[in-house]
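This document starts with one chain, in the form predicted on its own, laid out as structure tokens.
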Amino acid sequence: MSAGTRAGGAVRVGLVGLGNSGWYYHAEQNLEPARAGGQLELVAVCDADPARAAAAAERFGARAHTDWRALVALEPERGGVELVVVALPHHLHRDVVTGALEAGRHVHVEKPMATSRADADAMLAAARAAGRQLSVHQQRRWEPDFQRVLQLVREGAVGPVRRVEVHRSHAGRYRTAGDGTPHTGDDVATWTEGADTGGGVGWLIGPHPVDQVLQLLGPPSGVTGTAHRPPGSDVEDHLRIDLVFEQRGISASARIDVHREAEHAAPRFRVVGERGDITSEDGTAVVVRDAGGAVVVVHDGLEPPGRLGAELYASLAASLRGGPPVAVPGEQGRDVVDVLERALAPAGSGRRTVKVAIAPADARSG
């Protein structure tokens, strides 16, 4: 059990954030649901336009703030939060994890818990200065049909892997909550579309993808990034990253493509082992084909990709009342970061190939 927190009931919860994420994918899809199941309970919520405070706090029965900095003062044995979850555009993250951790705050950052390695570092050194737990909402590990990719890997299913493919996009700009439902509202959310503020696809749709792929493949000896971007726009609207993999045993490469808004579907997952090949082609089914193309092994009837984070969020209540470590500690968030900051920093101006530094794969979990 991690130093400050207590020894049993539900975990007291801050939310810094209430947009997209905080107010649909943390607070109603799985901080709601927990708090009925005795796992966490949504105390604090906290958001600069006080009206949206308001709302929430009435909306989920918690305290409104409009300054993180007072969201995480109160001490839990006074009422306030053990845990500060982060759902803020991705340059603000720095700031406030740091603090909530340095005022003796676990934290859960959303994805990617920066846009530099510099900034992850730093706030895992926070973390561990303050002797605290620090993790980051990489829920679609969680994705049905990438779970079944996933096992049938680790089984062997093809043989040895010697390629992945993952294709993603989004459903044109990021736009602010509609009616009840995000990014249905009719107003661009403007953080997404600069570069000092963490936007571009490569940052807001690559972290789910390269986590996956470094599920599947574990750390990359190379990256190679090709980004493309829109006349007078500052961030790409489409980004390439090849993965190369040669150490313990592995002989591997991998490409992943985001798009803003891809013109024709391409599958989720290809996985090309020395024996076949595993496909997800929308989500629904993966199917296993041997070397000469026949199909082996058909998985259908899963459910379609949806928002998710139920078994991390589960995960995070249990590593903080004594059970097994989170299943997505900050140090796999900072190597996610890696790998992007890696592909995007010659972005628009060709390619390179660099090593990159991965924690080792006995630090890796989940």
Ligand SMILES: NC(=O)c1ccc[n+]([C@@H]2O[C@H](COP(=O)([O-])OP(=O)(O)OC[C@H]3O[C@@H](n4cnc5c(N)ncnc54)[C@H](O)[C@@H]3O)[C@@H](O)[C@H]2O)c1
The other form holds:
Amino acid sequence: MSAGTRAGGAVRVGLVGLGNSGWYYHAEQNLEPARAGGQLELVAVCDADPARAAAAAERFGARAHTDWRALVALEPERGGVELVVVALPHHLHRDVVTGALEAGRHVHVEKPMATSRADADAMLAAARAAGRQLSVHQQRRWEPDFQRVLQLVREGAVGPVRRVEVHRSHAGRYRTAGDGTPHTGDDVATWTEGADTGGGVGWLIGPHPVDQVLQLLGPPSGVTGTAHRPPGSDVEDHLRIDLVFEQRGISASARIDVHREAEHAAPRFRVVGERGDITSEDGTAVVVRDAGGAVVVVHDGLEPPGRLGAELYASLAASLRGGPPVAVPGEQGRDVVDVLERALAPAGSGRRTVKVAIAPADARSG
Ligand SMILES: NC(=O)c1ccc[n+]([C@@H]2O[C@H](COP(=O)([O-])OP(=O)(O)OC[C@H]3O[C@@H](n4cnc5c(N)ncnc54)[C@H](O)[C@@H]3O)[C@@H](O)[C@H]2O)c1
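Requested next: the structure of the form predicted together with the named molecule (the form predicted on its own having been shown above).
Expanding to the full complex; the earlier chain stays at the top.
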């Protein structure tokens, strides 16, 4: 694309943040040589924790940094990187993303891109000013069941869509990475539980289903949210987002539920159209029924959502070598942030916060 993009060869990547996401979802699952397929080369890693940075450098054969500024400063021609992948806690995205763009690097940032539309817009403005590419890791757009649902909707399998429902959960508190696996560490990632660090299920889990619903129905004309904060917590453990779509020939509503409970029987996706409905219960099968309830199509044997990101990284590498535009440009990440910000807005601007005072067990038993 723009000036500063090298003509060919593998894209030289620097990875900032080596926790659950950086170490496992980016480095192990997409950037290590067997997975990167010669399109991408992880040359530098950064974490504020020196031991983690050093261990990752050894594991992935990359240079270690503890300050992201040093990682982004070096020109690709002098051993530096073209592309910076930012996998830090949400509230740290803005400064690192804008700093990397201003240093002349392309940036791929984890979801949510930011925790305010203003920050997302500032990041997009920095990309424009620098003439660099900014993209967002909304890799769950490639979940096998969602891809089937999207294809069926686009083919008109159930006619015009009237209603979409999506349920997602992250069971229990959000743990740091363990030794060899994500989310199995002894510690809770405290930033996921503080209101000033982007905590709560809305920002943590919400970006995936919001991105999927925007893929299905386009931009919403209305968004409201209902958040439940448990006693003693600053952040929500359940967010319900209600959206309406009344434009460009679409007249539909959607409801997204993200919460901290264990996975339950609610379908992952349910799409109701004028001529039938599409359901994915657990991700392994997508069933289409006609308006009378008869099953007319079954796509079964689907891989449950697991390792993901290959499609997005392939698109990212191609886009930086003159191929089609990247699949999730920053503007789409900003649209996701916009929906979540509106759903989480303070009372009076659309959000209703429900705070439940739970009576002691003995008081309830009678
Ligand atoms: N796309 C997905 O499916 C997915 C999955 C998990 C996490 N994420 C996203 O990835 C981001 C990180 O989540 P996580 O679970 O990896 O968090 P984490 O807490 O496991 O890891 C964060 C890492 O960043 C490091 N760090 C903190 N401040 C730093 C700084 N100033 N400079 C360098 N390193 C610093 C920490 O030491 C830690 O190793 C979040 O935005 C989250 O939403 C996305």
